[in-house]
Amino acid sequence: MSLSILKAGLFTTVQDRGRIGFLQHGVLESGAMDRIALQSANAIVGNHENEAVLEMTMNGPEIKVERDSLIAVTGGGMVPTVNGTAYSLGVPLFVPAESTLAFKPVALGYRAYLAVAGSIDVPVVMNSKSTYVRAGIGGFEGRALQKGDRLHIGKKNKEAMKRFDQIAQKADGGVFAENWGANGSLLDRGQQKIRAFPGTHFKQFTAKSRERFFQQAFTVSTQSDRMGYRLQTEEDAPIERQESFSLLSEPVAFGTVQVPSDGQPIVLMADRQTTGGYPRFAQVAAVDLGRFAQFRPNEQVMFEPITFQEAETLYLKQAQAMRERKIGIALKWKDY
């Protein structure tokens, strides 16, 4: 054991970058909402890029470190506090043991993901260790996190050792942290606006909700949750077909905008559900899911409108993007 939690938080999960392969067998993807975060998480701690880590939700959970960590926490909306001092988001952060890791709420950003060096050891689930809480599957024991719950973390990789040895070696003992960190976007860091393009029932609304839905401010509604982030529009406006028409469920993706028959969108998220009824209006560029995980209930929301082709360059420049972070990480850590 090695991670006690004293205090659960509003919503602690495992994840990873989720379940993928069975979505035709009706098994939902889960996975990390902010998958930029969860990546550059474990790039700094040595871990594969894949492996689990806690997602934290607005108000983060108090935990007993019972073992000397070298941990990385990244994303937005609360940044860790060690024994009472807070740190800076991304940075790789020594824990010695016995100590009292908490996380102190800032203005920005919902979800922050902390990751230990050697992940977080749960059962593998169908080939993923993330939490899908609705199912009870995956995860530890198939559900967010409690008091009293304690965790195992797992043996560390060559790369995750190393890193260890090297801080722990600086740190004697006491709580240190690197004078360099890793966090937020890849890409057009002052980008305001989500980025999407038109689905597959697009044409099929007005004219003007067309038009309205890359002009106005959506409110994100009290009841988003992983499973789905739901719309208001500020003026009630709400987006109308053109005329009615039935769907057959079809396959929805993470982003996907649903407009169900009140005209406030949904857009599907993590925890979505392999398929909907609902017409598919647009399509949140891959690009922009985790700056879009990260606003919060009663926040406002803008969308700008790019081709399928534009956002297809966009994901393979982040992909490139997030290659040199992990370079830079390396060399920061005297990898090479």
Contents of the next structure:
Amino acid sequence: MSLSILKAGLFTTVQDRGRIGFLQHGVLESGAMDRIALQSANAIVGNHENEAVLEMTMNGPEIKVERDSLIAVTGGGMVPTVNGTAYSLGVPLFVPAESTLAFKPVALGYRAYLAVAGSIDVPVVMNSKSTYVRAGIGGFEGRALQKGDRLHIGKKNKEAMKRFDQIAQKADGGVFAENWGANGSLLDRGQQKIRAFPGTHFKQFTAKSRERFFQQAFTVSTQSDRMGYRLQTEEDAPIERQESFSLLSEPVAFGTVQVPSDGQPIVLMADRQTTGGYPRFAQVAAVDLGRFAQFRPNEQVMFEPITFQEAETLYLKQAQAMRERKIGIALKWKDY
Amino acid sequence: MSAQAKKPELYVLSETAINIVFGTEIDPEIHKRTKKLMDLLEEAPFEWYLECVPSYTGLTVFYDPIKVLRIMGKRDTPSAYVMEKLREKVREIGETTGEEGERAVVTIPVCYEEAFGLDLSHVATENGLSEEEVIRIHTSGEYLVYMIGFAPGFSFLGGMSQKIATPRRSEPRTKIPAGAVGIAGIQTGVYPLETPGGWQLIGQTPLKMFDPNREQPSLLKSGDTVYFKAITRTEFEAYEEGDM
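Alt. form predicted in complex with its partner chain, vs. the form predicted alone above:
Then the entire complex follows, led off by the chain already shown.
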């Protein structure tokens, strides 16, 4: 045992990269909502980039760390505190045994990710450790964490072990944070709007709706969750089809923007169903999904048009930037 | 392969998924092509292939663009490269005229008694039939699994008789028990997990339609043939205890 949950927080689950290979059985992908934050947190502590972490929402948990641990918290919405002292997001943090790890809300962002060197050790169910709450699959007993839960930390790989030893030596039994860190999205400094390209049924919507989608602000509904972000239009201006048509269900993807007949768009997220029957109006560019997953209920979001070609290029550039971030992190660890 | 089969359309769904559409209707011919393409991709997967999802209309292929990047030519983009490879596969199945692969046959025992078939009398009244006739029609059909979706293991079956077709309930139930057998329009299917839902419930199976611990978690898969068989309440309970 290594992490003992004293307070659960709003909604804390174990997540990794998600399930691959079971969509044809109707089993959702799940996984971290903000993949950039997931990969960054793991990279800092030396885990494989897609290993299991805790995904924490808005109000973080309070955790008794029972053993000396190397951790990193990335994403947004909160910063870690150890025995009452706050630390920055993205820094390697040595937490000595018997410390209390808690989280302090901050104004920006919605989801934070806690990686521990060695990773969260829960059974692999269908290729993944991710929690899919609705079906009770994966993670810690298939559900969000509760007070009293105790989580195991897995065996550290060579790299994680090396980093743990390094920082433990510096920490000398106390709490210790490095003076460098890695957090936040990649490639889009200053990018505020969420970029999206036309979906399969884009042209079947009215010209006015198509235009309006990229001009007006949408409010993220409080009914939004890991399955989908429901968006409300400003001053009741729904996204309308030219004429009504019915569709057979077809597979959907992370970031697919569906518009039901009420004209209020739904952006499908990590826990989306495998197939959907509403028209696919647009697709959020993958490069912006992590940033979009950090939007809070009641926040306003604006979209900006992008072509698929541009989106694809940015996706590849982001993957390259993540590789560079990993190299940068590794060099920092070697700097001792 | 029907001569009128439409030219398949390929388009990008996202940076990591391509959709191949064979048609827009519920049609066994479209299903046959979908299944063949899926088998072809799964038997000898490309290096960049992740998984695919069959639907009524065709197949969606998920891939890893970073792996594509390593092997594609300089002039390509990952999506253009994958689309070309998939077009080749589509041409390949277009030319095969041979028999379909083996299809698994699954018989699903259903108890249609009143405690389980909450909407059975409604389905009967709606179609001017007796409850016995509804059961007889439902159990005499041969059904094809077109797709699994909506929830883990939820199967969309085609082939139900128009004689018992019934629209969805106007007010969906908030809780439907696992194993409930329902009707929605000309579709029929089994709820694998306790979920909300609007289908007309006519019975319940004791079979576990979805089990994450099984090698194939969903009892049914796209392309399977399904029959329903009526059982008594005693038989249902015996199933539950694992006696049969």
